[in-house]
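In the form predicted alone, a lone chain appears below as structure tokens.
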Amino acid sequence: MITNKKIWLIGAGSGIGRELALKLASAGNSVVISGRGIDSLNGVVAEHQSREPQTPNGKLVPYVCDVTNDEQTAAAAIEVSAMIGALDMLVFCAGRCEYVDNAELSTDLFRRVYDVNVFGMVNAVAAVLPAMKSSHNTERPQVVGVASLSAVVGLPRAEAYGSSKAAAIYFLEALRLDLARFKVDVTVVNPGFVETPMTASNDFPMPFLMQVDEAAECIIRGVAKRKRKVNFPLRLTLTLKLASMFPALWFGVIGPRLARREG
């Protein structure tokens, strides 16, 4: 259980980070949810106060800001602590997604996806960990962030988005090595495919589906438990880590069965 926190979650707007925002602020958190758009973070309020009028303690406050941007970014740390206090956790939910097709590759696709999954990230993470590392809070501060389990292997189609969640990984997992001195700690959280309005125009087979509520509650529980890592579901876990495992089967034979052919 994740209680009594002040949380900054980046990407509520829709999805898994919509689904976490209402989880945290009903178990009592205050948590300050940011995105592009105004009107889907008022959305995810609104719903908040219809689900859950009594709610003791537990707020979300909306806050614009737009992650790729270097300096908004760095300005919203400051106006975040500024309205919930000295913040425990960041939780960096903001994702792009775009596929190459045919393999044929864009540098404007690879940044669209990069400055989102990699360098919002990093600009998220910069600007919150000054006030982290001097932190005099009873718990050691926390910084959460979403990958995907499509950076366990190569996947078809995922050079761009793939790539980037495995960038990500290396970025958090490094991070936590020279955060260690500081006492912050750093969870990774890689889903596998969950019904959300990103993967809703995916047209291709996602094995293991998961809802958004159960996703939102794997989540919870590892970061609760401050878990370096959180990877759900297990089956499409167990199933890439075997393939990564025996590479010549998977880019041998399997992989490329799983390729799209056009033209």
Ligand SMILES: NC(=O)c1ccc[n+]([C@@H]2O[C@H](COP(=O)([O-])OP(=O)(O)OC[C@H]3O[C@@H](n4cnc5c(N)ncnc54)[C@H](OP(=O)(O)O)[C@@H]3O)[C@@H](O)[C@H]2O)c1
The other form holds:
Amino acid sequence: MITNKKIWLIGAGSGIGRELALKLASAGNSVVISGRGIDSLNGVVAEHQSREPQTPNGKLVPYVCDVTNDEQTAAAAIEVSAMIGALDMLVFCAGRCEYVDNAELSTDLFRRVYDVNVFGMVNAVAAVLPAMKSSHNTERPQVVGVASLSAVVGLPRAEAYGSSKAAAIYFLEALRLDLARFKVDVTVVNPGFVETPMTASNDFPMPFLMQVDEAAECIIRGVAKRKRKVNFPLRLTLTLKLASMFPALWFGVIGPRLARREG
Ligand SMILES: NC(=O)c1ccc[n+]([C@@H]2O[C@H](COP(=O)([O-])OP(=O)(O)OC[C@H]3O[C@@H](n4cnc5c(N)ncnc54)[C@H](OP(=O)(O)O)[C@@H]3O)[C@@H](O)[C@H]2O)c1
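The structure above corresponds to the form predicted alone; please provide the structure of the form predicted together with this ligand.
Once more the chain from above appears, this time first in line as the rest of the complex follows.
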């Protein structure tokens, strides 16, 4: 259970972030929710108020922030703390997915994906760290970054998305080591397939697809335990880990069958 925390949740206008925002607010946390679109953020606040009419207003505060904008993100972190107080937790859930077709590589596509999934995450974490490192809050502050199980082993068409998530995982793991002496915890969240706007247009099989409610529950349970890694669902985690342990089978037999042949 996560309660009475001051949280900045980025990527909260839809999908997993939206569900996390609603659950965290219902559990009594003060959550500033960010994304690029004010309409979707306001929609999350309205949904919270309709689900929890008894809860005092102010638990969910919308704040527009585009994490690809370095200055805007740095300024946002200061504003967010001014609004709710010294942060206990950053949850970086913003993400962008674009697939590569026919192995036709576009640097622009990679930049769009990396700008959110990697540089956006670095921007947001960098913006909150100075205050977290010198935090006087009773519990250790926590940085939570949402990456993906797609980074466990090479997947077809995921050259940009999967590699950006692998970078995010490495970034968070290294940071965990360097932040230990500052008493700041870091948790990496690796979801499998979750039914959200991001996966709505996927036209390939999504094994062990989860509903967003269940995914948000898994994340909250793992984050509350301050786990180093929160991987789910278990069956997809094991499948992908097995694939990475038997590369001859994955890259020689199974993987090529999954790769799409077009054009
Ligand atoms: N769904 C899955 O199967 C799955 C699996 C593994 C990992 N993930 C990861 O889980 C996270 C949430 O994904 P989701 O499935 O819930 O997708 P989603 O519904 O598309 O949510 C992504 C959120 O990121 C925000 N965002 C995008 N660019 C941004 C930017 N430049 N600045 C600030 N916010 C930005 C979007 O809001 P705005 O457009 O309003 O900015 C949106 O609310 C992502 O990191 C995703 O990669 C998802």
